[in-house]
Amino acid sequence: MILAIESSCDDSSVAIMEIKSKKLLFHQKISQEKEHSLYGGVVPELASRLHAEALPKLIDKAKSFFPSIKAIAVTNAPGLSVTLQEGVMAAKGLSIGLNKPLIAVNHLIGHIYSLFIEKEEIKPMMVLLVSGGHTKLLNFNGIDKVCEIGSTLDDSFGESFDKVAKMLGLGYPGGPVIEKLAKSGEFSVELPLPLRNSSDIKFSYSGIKNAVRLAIESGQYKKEDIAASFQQKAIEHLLFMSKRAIKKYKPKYFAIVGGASANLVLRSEFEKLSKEFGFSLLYPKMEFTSDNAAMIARAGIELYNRGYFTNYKELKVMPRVEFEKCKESRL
């Protein structure tokens, strides 16, 4: 089996799974919503403190399993580096303790992954990540061949809807707080497309939150309404980009991963442009769009059939990463 552990940003979790039939056996997380909402985002030292104190409890409920652990796989890139590196020295503890190999794990490549928790994994796709740190667009053709088709400028489209939701008052995480409020709502704020007249496979979201502040300062509009403008326009950026990509690319199949991927809006329109393009629509179960050990557990098992192991001293947190640009014309 695999020990897997995920902390790169405000969930702590713990996963075990069989490497060979890639069936989940024990899988916990805690959450640091709560504390972090009273300062309407995450707060990296409090953030790490969290983890030091959650981490070593789920370890615990997972020691039963201790006697067939194979490896131990953690996050060690990309995230907050504080919280990044409590998770990495619990790895290094239970490597020394059960002598037992490391296998570090891409976050991003994790989410991919989460399509694929006790199934085989589908290749090639095209990857629509959209989270709180993250906006990309991604050719994968398996665990080591992983390519960057676009990404974002500045804001990420899950941080876009924190920063909204925040200036609207309504509160951390701001994904669900939004896309609630928006079903009252009405699309009557006008919001800029981002980036249209660009040729470029680029996403943007300082435009839109800017619009959106004006919009708020204004006095004239509704909170519902401003919320439902702002969704709609930042899922239509969302669809542009992917459409073009989708022209050049022709991708058989098509995945959204990440947190923001819970949105059931979302979801809706990127249904309607596969009926469109006649690609599969791929995402993950809704207890797999967060962070979570499970992703991490299953793409640490591709990596360790590989034999892609990481030396204890060389094991090293990295708060940012990226990907090589894809040069294929066609995935």
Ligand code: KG4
Given for the second form:
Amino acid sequence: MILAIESSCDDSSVAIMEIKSKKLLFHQKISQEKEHSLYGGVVPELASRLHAEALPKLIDKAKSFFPSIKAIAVTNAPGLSVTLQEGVMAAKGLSIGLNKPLIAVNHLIGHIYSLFIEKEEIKPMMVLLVSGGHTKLLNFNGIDKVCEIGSTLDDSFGESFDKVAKMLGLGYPGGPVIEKLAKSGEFSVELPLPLRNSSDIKFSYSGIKNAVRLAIESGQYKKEDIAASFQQKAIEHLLFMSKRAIKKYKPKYFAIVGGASANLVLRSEFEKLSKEFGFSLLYPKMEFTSDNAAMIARAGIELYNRGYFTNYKELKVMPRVEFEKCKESRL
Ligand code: KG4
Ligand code: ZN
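Instead of the form predicted alone shown above, give the structure for the form predicted together with this ligand, please.
Every component of the complex follows; first up is the chain already shown.
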């Protein structure tokens, strides 16, 4: 079995997964949304302190599995350095205590493997990663063959929902509240579609966010209309850029992962795209869309099977990591 730890942002999570069957045997999470909602976003120092309290409790609950553990997988990048550090320190302690090797897992790769919990992987596949920290189009051809088609120049998709929710006084995280409010709204606020005149495959959310700020300041619109118009434009931008990438790489499989992949309007718009272009659409089960250790365990198994271990003296936290850029024009 693999024991996995996730603490890259505001969720402390521990999972145990059987290596051969990929069966999830234990999975628990303590979220900090309530604590951060007071501030309209994640406060790193507070998050780090809460991880330091939560992780030992979660690890203690998984104690009965200790005799069967073969390796400890932990998210070491990317994320908030002070929160990643809490998970990495806990993993190092366990590695020394149980005398088992450490496996460093990239959180974004973890999100891709949220698709394959208790399943075999599917490849090659194009991936749209939409979370609080990232908005990326990737080509995936196995755990060590991931390249980047395009990324955001400024805010991420999820972050823009958080910022708009903050401007509207709706609390944190913004995604679910905006999605709910948007249901009763009309598309009456005109907002710009970013980067439509450039030929690149890139994202940008700062323009939409500023246009929303001006609409709020004008006092002319209802909150639900702002939420509906914002959500529609934010998703239209994802569709616009994804279409470009799909035309270029012609994927058979297209996946949406990350916390914002829980958005049902986003899912239904991409369902339409999948019919138009004839690809199979994949997304994680709802419970695995937001940050969790089950996806880290699943990615950890792939790394374990390839013998990718990291010595505990060398395992470092990396707040930022880059993927190589995709070159070929087909998957
Ligand atoms: O993947 P995740 O749990 O954490 C990071 O790795 O960042 O993603 C959290 C992000 C937050 O910005 C949150 O507002 C957004 O995902 N999110 C959503 C929805 N649910 C969560 N965004 C849009 N619509 C949703 N339903
Ligand atoms: Zn995440």
